[in-house]
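Listed next as structure tokens is one chain, alone, in the form predicted on its own.
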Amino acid sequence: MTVLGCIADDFTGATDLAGLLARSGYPVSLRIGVPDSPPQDPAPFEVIALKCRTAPLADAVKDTRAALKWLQAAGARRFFWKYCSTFDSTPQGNIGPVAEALMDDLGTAQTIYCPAFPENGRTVFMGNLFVGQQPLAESPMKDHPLTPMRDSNLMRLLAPQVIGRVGLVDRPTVARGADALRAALDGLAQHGAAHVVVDAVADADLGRIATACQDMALMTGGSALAMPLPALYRAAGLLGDSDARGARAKVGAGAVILSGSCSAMTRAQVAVYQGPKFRLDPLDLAKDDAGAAQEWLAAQDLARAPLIYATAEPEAVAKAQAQLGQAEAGAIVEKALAELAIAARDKGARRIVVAGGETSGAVTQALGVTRLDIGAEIAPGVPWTYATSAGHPIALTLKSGNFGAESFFTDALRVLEDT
């Protein structure tokens, strides 16, 4: 029976969450989209990956409610709504409205919001989100092509998205421990605060928050907030012993790297990669599709792990969006990378590295992957996963744009060799 049911708003976020939960040694199952069939042999930790971060709000709410029903059928009574550690959203949503819809369905009057991931440099202090030492609105996220973040204050970001009142539990309260945090949440509930931002600047803070909130019907946040939960559930008698092995599978040696992310870190990762590279330009794709890239890929030696990327500087992204429209520019790139993923698989690629949340969703859906088993972690929040595509066993890693070191692409392939 499932102990914790998780819903993630994009595919890289889902693998991030699944990878951190898998550190516990307990089985973690990652589903791509809401399964068509009822739960059979569910894992203690089930994660459903949706592609709803930038979807129309009505679609996002509908999809997450369907995921909730499936997870309830799997036996879950505690739930986690996972979004990006940079709180990627617009003034209309989708973070707050989805949380409010899930609260309604669960009949709960309060939840918390904590996107902090200190291990990856994401912290929350006095309700303000920091990326490293930069406030969110001064970080490269201010130029995100789909969800530019121009305010660092999570309460101001959240308030326009929800109907209920927004509150804050600050770091001094969190530092006093789980009992103080629980008392603060109770006090806020008495004053009608349904949506509570909680500060966290260190892993110890996440442990206190998880301890205080482990019995909540719904928690929301970044993946790191869920990491302490397996040990807490085991201590509460909800889980037995873990085997601490993780998934492993033998796959072929051919590899390909596909990058649609335009984050600052992914730009650096593309720049330092030493293998063969081909750049996709949305303006060229709009005229001629991906024919040139297909020809280039067909001529490559997959043992050298060729990289195909649409990663570009903010100025180039803005130019393409101005000519094609924001949604169309993104859709053109996703379609091309999805087609190239199929071509690479059919050519023999069994190790596929994907950078970018929207790209990961497009590629995974194109490959027909519906379930992933979680394997070795490459970087905090980025594991290898194993699946089947067109009858072939494949290893797939889905990297959020800003995650990983500059050497990530090389690191990923080396980690797979070592497992």
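Show the form predicted in complex with adenosine-5'-diphosphate, please, the one above being the form predicted on its own.
Since only the chain itself is given, any partners or molecules it might have are not part of what comes next.
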């Protein structure tokens, strides 16, 4: 039975949340989209990854309602709506409207909003969100292409997104502890405050908030707020003991690394990798598909974890984009890496490392993966996951852009050896 049902507004956000919950050692299962079939063997922590951060509002609400239904069928009675720790949203939503729809369906009158992630420099004070030492609206988020954040005050950001009243529990109250926080929430409820922003500047604050709010039908926030919940549920008798090791499965030894990320850290990771490597050039792919890469892969020993990468410096990316168009260049690379993932699996690769957020989406889709059971953490925010592809158990890790150390690829394969 599922104890906590989580809905995340994008894929890497879902991975981040699933990874943090899995630190508890309890089984965590990540679903890519709302599953088509009813829950079978659900994990105590279920995370459904949606792609609804900037989707049309009606679609976002429809998807989250469907996700809620599925999680309720899995047994969940407590729910977590997870969004970015920089509160990425447009003036219309979708953070507030989705929360309001979930509250309606759950018949609950109040929820909290806490995007704070102190370990990553996201803190909330007097309702204002900070990124490191900068207010949100002065951080690089002010220039985000899809969700530029031009106000740092969460109450002002939230109010136009919701129908219900917005309130605040400030840090001095949170610092006094869970009981004071609970009393403040009750007081706000009496004044009709349905949407309460809660300050947090340190992990201890998140612990107090989770303690005070653990029985709420709906909590909303960044991934860090969910981290204390497994231990609290265990103390409340909702969960048995964990084995503290996360999911593990016997998977074959063959490995492959596929990289479509051009982020600075991925470029360094590709550069230092000592195993066999093959570089994909989008201009060649546009002419001849991935034939040369397929031939190269067919001749490789998967025990040596060959790396196939489109990862390139900004000048090379710009050149490919100038000739092919930005979207087309990306699509060509994603298609090639997706095909190569299938070929590698069919050749026996059971340990698959993928670099790049969009690339991960393309590869998981090609492999027909819809459920990922979270395993050991390789780097903060990047766990191994276990899945089934064409009937084969596989281990898959999906690393977005700047995550992981330079030695990430070898780190990943070593972590799997150790588990």
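Keep in mind it's a predicted model, so treat the numbers as computed, not measured. Positions refer to the first chain, counted from 1. Basically, rigid core = biggest C-alpha set you can superpose within 1.5 Å across the two forms.
With the core held fixed, the Cα of Ala362 is displaced between the two forms by 2 Å or more. The two forms, fitted on the rigid core, differ between the two forms by less than 2 Å at the CA of Ser24. Comparing the forms between the two forms on their rigid core, the Cα displacement of Ala204 stays under 2 Å. Relative to the superposed rigid core, Ala376 shifts its CA by 3.2 Å between the two forms.
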